[in-house]
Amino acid sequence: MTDQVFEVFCRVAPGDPMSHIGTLNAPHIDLARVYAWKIYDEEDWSEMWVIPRASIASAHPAHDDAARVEGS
């Protein structure tokens, strides 16, 4: 199985924007989440997302195209 790249978001205290705070590489998502809050582990974080890029779309219309083909 391969690694995906997954993007890791965060945030500080309830209702603060949500920050990008990096990427990592897992096997799944599972993983991903313990490699995040290993990696990641520099602040005490109210909330952690991890996303997988592949499931990231672009919403600005010029990207369209290349998001479909991102994606497939």
The other form holds:
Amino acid sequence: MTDQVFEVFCRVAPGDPMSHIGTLNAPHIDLARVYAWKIYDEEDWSEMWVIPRASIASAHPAHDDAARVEGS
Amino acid sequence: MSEGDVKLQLDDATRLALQTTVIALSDTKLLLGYHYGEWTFGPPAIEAGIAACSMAQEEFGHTRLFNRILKREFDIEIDPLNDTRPPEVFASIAFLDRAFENWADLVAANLVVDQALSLVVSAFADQQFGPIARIADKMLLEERFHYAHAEGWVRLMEEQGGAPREALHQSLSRAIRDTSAFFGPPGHDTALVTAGLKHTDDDALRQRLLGRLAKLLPEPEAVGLAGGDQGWTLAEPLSWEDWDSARRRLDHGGPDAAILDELRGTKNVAFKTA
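Next block, the form predicted together with its partner chain, ref. the form predicted on its own:
Let's see the whole complex now, leading with the same chain.
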């Protein structure tokens, strides 16, 4: 099984903005969750999320994925 | 109930059973922490090394908590840096006696040994022995990530098949037998349950562990388990004649002297400050 890249996002307190705090490699989401907690636990986060980078789409029109609009 | 109350209420046999359980938890977590720490370097992924290092810190922290209980409740002082006990008196699970040969050994300890210790701690939660009951919830919360780490790697190695899967099965087979011995012969801890210190006896905890392992593993028989819907046991039952109740093990050896030397800082005695 090949590793995927996961992006890690955290929120310090409820209502605070979500911050991107780093990345990690893992073969699947379950290990990614463990690794995220073990690597980025230096703060008392109220939330921590891991998201496969492959699931994130760019919304910027300058980026190829976002610019793939009919007729553009 | 204050921490001293239970000490006054227990008869000698129950008190000894409780004391040996706490020593076994302390000794086994110390050795488990050592192996986790060793695998900070050399794991198959950098992230796995960080996780192992983190788990080591937590196991050493738990050992310190149990040693504090031993001091307060039983007047027994175990200081890992100044411990002079010979290997043959350690009450640690035999699977941890020697350096791990490969990552499969670490995953097996993570899945089987670590989970067994958590099951024993969980049996003290919300029960009458305050010193463990009070720390159980936080300890078990940390241990949830240890289990998630083990489960993630077992899934991965099972899917990989071939040599990784074979190595995992060999390691799990040994870990399961040594850890089954740790739970002792059925009924050995009846006094602790009767006294209201544990809500579940070790025999039931062992069955729970083996059932969980069988549920996780695609082929439980490949790691020496037998059974089915009615419950899982060892395909080759243990013989309890040589069981050492003080050490909770059948193997009369002990941790390698080299491991104890590292835990005790033997090479660095000249630099010790206390």
